[in-house]
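The chain that follows stands alone, in the form predicted on its own, written as structure tokens.
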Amino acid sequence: MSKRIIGKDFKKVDARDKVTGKALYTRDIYFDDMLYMKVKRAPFPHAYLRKLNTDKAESLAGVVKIITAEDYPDLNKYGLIYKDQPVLIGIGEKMHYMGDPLAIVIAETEETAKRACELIEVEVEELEVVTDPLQALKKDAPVIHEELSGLLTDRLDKKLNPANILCDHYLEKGNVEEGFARADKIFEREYKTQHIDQLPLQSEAGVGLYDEDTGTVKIWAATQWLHDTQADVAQSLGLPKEKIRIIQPTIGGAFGKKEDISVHIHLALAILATKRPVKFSYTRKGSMITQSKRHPLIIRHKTGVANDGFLTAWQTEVIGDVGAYASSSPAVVHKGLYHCTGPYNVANVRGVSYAVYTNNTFTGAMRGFGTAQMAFSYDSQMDLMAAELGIDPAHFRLQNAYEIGSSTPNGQILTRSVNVRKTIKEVLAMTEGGK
């Protein structure tokens, strides 16, 4: 396979179509006689809904239907790996953060349903809002998901509030203890990454219909778990799974934020409800509030490295912000810990994660799956340390580097692909001055 296709030029095969505007889009399509729709959110983060008085927007001139979960109150809750997002709040039902749903208001035009939106009166119990998964860690925290049991293990540090941990990992590689007992100097540091959109040029948009002939609900959607999407559109709803159809449109970028459900289920239902085509698409502004994002994490290194530039052990702990809902938390974070001495070779190494709710918008899949995150933090370590010991942070970083045959923290045996070494070396063959 390989001496077929890399190295080789091959055509994009869809790069004549984009770049003159052949490609279709979820936004390019339309049918006759179709639907608009906007979803009612919420108006606080943290907070029990009391009072839903869709009146005044059900009276606006080209309103067609308004559906809360009064309508539908079998909906199953949704998600990629933990089913912990709901379909629609009702009343007495918690908001968890500002992306949660309360209403889907179905028009004429999409101004209609925007202007429906507005018209929607809610009252709400506020709750104590927290945003700092640090904060949800302490025991007298507010607790995001009262119902929610976790995906927690029996090691978890009982001084920690396990009611705002959805899951926690740990890692053991060798003897720690020993590590640091021979290292000559020990480096201790805290690194903090922040929210990142993934900000595809497309936002998140959808269009669909109902087949009389078969029974089925057809979208056009873009997603990246397409069967997955359908399970889940067909779970939440009670349906077969071959009554959903989900068609996938040219995608319009996505680099993670769209493995999770978007406009999926709210569509669905909005075509159910009407027998009528109907398009949903997010403002960039929806977008940002409701969809995932990258995860931020604390990341606390502890290293030990002896006075001739080797490791000797390397401890890590990592706290991620999983937001209201789940999403991919439970990989991403898992699978950031097992990057965490990056690629170089450390023989003693702990590590533990902990993925936290809070009420900030939920946080998921963005290129890399957490390495990206801990990438800044274990080459920030090793220039630090490389700094203090007087050593070239290049020659430092050599001298440690994976080869073939090194084990990873998590035990993986390398057997190939393990260019580390030769990739630092041509990098500096290539900068002036570079030995």
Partner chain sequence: MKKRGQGMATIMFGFGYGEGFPDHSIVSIEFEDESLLIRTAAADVGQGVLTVITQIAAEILKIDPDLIKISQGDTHLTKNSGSTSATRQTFFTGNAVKQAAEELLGKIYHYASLEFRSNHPELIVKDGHIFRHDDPENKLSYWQLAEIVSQKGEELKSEASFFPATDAPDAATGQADNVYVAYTFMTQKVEVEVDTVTGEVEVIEVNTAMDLGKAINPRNVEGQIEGGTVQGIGMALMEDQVIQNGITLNPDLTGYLVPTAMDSPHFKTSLIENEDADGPFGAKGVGEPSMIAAAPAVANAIHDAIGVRFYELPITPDKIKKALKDKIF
Contents of the next structure:
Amino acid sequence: MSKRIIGKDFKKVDARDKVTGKALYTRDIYFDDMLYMKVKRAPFPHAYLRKLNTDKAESLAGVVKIITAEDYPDLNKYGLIYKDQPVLIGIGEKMHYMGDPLAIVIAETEETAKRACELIEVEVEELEVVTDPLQALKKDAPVIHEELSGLLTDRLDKKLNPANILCDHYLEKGNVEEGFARADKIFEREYKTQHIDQLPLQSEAGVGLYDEDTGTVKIWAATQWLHDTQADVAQSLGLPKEKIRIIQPTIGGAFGKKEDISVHIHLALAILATKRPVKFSYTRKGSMITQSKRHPLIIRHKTGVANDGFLTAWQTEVIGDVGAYASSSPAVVHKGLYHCTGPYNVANVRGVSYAVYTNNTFTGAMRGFGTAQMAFSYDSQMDLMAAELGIDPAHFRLQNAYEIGSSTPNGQILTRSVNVRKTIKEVLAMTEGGK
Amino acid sequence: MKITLTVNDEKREVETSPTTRLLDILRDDLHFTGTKEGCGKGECGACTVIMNGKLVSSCLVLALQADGAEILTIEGLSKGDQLHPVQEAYIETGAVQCGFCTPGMILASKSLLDRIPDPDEQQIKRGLSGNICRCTGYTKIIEAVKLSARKLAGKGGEEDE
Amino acid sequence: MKKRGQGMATIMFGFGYGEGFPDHSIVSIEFEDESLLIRTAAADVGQGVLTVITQIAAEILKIDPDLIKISQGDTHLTKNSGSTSATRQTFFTGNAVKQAAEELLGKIYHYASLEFRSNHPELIVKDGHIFRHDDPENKLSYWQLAEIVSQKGEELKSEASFFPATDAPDAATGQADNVYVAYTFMTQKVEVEVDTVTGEVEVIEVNTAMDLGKAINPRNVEGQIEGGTVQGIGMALMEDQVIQNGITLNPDLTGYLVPTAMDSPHFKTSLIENEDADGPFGAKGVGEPSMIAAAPAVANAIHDAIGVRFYELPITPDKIKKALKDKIF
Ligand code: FES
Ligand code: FES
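Since the structure above is the form predicted on its own, I would like to see how the form predicted in complex with the partner chain looks, so please show that one next.
The next block holds the full complex; its first chain is the one shown before.
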């Protein structure tokens, strides 16, 4: 039966509110008696916090409250997969990047909160900054996190510095040695990608209040996964989940950036401390420095191909810059690795990936989740191999592309919906006007 | 200080400070929250409004400069339930995704069409180049402006399902 | 001098969390006043999941989509729909809505067959009403039926969860049978123009063919491809948050360039719809795959235009000028 609505250019259900300005995004929500807050961030990317003096800030007219780690000594660390991110850095503790929070300032106006932040005096003991994951992997590199990650496998290369590695992953399919032995040509190349900001046009923001009747903190904040955010806020504050209620306003773009906790825990603390409505908005600059980025990946491919144009072996090493905290890294870096051959048949695959801590802004989810960087590398590699072999690049792709029954680098046999060859033929038809 | 400004044909008085941004007056004092803040530095166009007939970034306009001005925000574009043709065109072409750029983008489109009723592609791109959209890749926004031009010229341009 | 080149890229993307992570979406549907209320916590970040599930529910339940309302996401009023990430919402929440709508439709038939003293094959649903095929005048609206059901102390509503299992890859080899629920494929061929004096690259045309099973809303899919591709062009040519010694040197949009309307190429898009995937109506996810091919396609096109291959992103005008200068020697 033909469908009435499926497959049709049906109008977006939320478009009318968006073109009239009626759609309510977080910052469009106001309450009477509302306070504003800002967070004092680290002045140096890798350092011990030695002194924090809030006296001047506190005496500024309009400042309602300043919260530091001393006020809440029992907060738990948070994070999407691996909980390594502190809510507030205490005296004697280490800051790991420029976004680390030192104090929460709550005031009658946003301007006052901002001025008060500037009045907070911070003394730190600077440590050597590790900004390059290759340096972090070396045995003599400064250690970023004191505790060893619980995610390391026993396959980890003993020559590397485990202290700065968040996780390691592997691929072994077929027999790469044999595959390379069968190759007529072998190509080794290294690719590098950059830090990218997801840059949703709406920066992070939250507004919330304390519901006296139920003893609940109610927060309106855009988030890509309400229930996960709720759970992480609750565990971090040591509260039952029901005491944290998160409501989704209209979302001004996300692209991965709104998976992580941003305003939520600090906002909840401010609400609990004042029992008044509070609004917390990041500036663009704050968002760029504090919240997650796309991973810079170093990708090394060694690929073997026979003169007939069939791939015989594919070996990949990936080093991902995690930055200061895990965020989605335990899932992103190896997702890139797991896509290392692209949609091309290779019987013999070997791979390894390392997610490596540095003192850079932490990296996390961004549209593509490791596979965008990987695609740049594998399809550049395919292109250069085609050129070296003197084969038309479209034909080279077509010849090696998956079909039903193909096996991915993970050894997953594809049994359904594999029309990749059709996409190549279709694009050729579109650009050359005929099949 | 007290300033007077006309927003969407309505005269308003606001008690403010000379250095408060027009963006904050519109949002915090008058609750025209359709005007968005994307950067606060004149780089993104999310805060675009029309002031005295000209496109401005309201994050760069101070209260003092806005005193006595006539302002059009996104809320003033539709008349009751009747959408402005540019708004209709944005819906019909699918030019709206997250919608955060949309109010500014629509006002920039309107202002462009006020100046050039039948713009070509390059003129549209240039006319919108101060407004960042992170979602759409601009293709459908450019289409929306073309459709708006047809609508405003009275050619209907209905192309709905 | 301006030099043109063409480049191609073909990509795959395994979507959903996969790898054995629990991954599901729970949705419920109920009648409310004049409307049908879908409860979901699925976040619409602009991609259009709320539109997609409205279409799915309206299609299955044969009602006017304008009568469908979707609750605001709220941890206390909606159940877990999983994240809007991993290209999963159309597949996961779409399937959950489809299941919930089918279950509700079954209940509508069940309760109506009691009222009409007939069996399911004799009943017809149309425009939010149900009636016997031989007596179309004597019809009940879904809302009337819901009222009748509630008078019996029962409820006309449904809830469904879509929860497909995947396998965790072996830690030492990464091997497993079922790592991701499905894969989306896409090929793009782009044409670029490189200005050899300024080093600037303009992407002129983008041709896309995507293997997506089924487009629930083709215009939204085009929007994903166009928006994703332009993000990919940003990745290829300009975007770079420069962090030196832990400090970001360009934390604003003056220093950090993103594509503007001036960078928007011409798109030709072809959707390959074999309706052969396990998503609703045979659909697969498109959100992430739509952005992945642009960077390699652009890099390959630049190589085609000027004979230089770049191994490091972004390929900025400075890098191109330098490479062209080095090439002369
Ligand atoms: S907020 Fe004014 S231009 Fe960005
Ligand atoms: S629609 Fe999201 S920024 Fe334009």
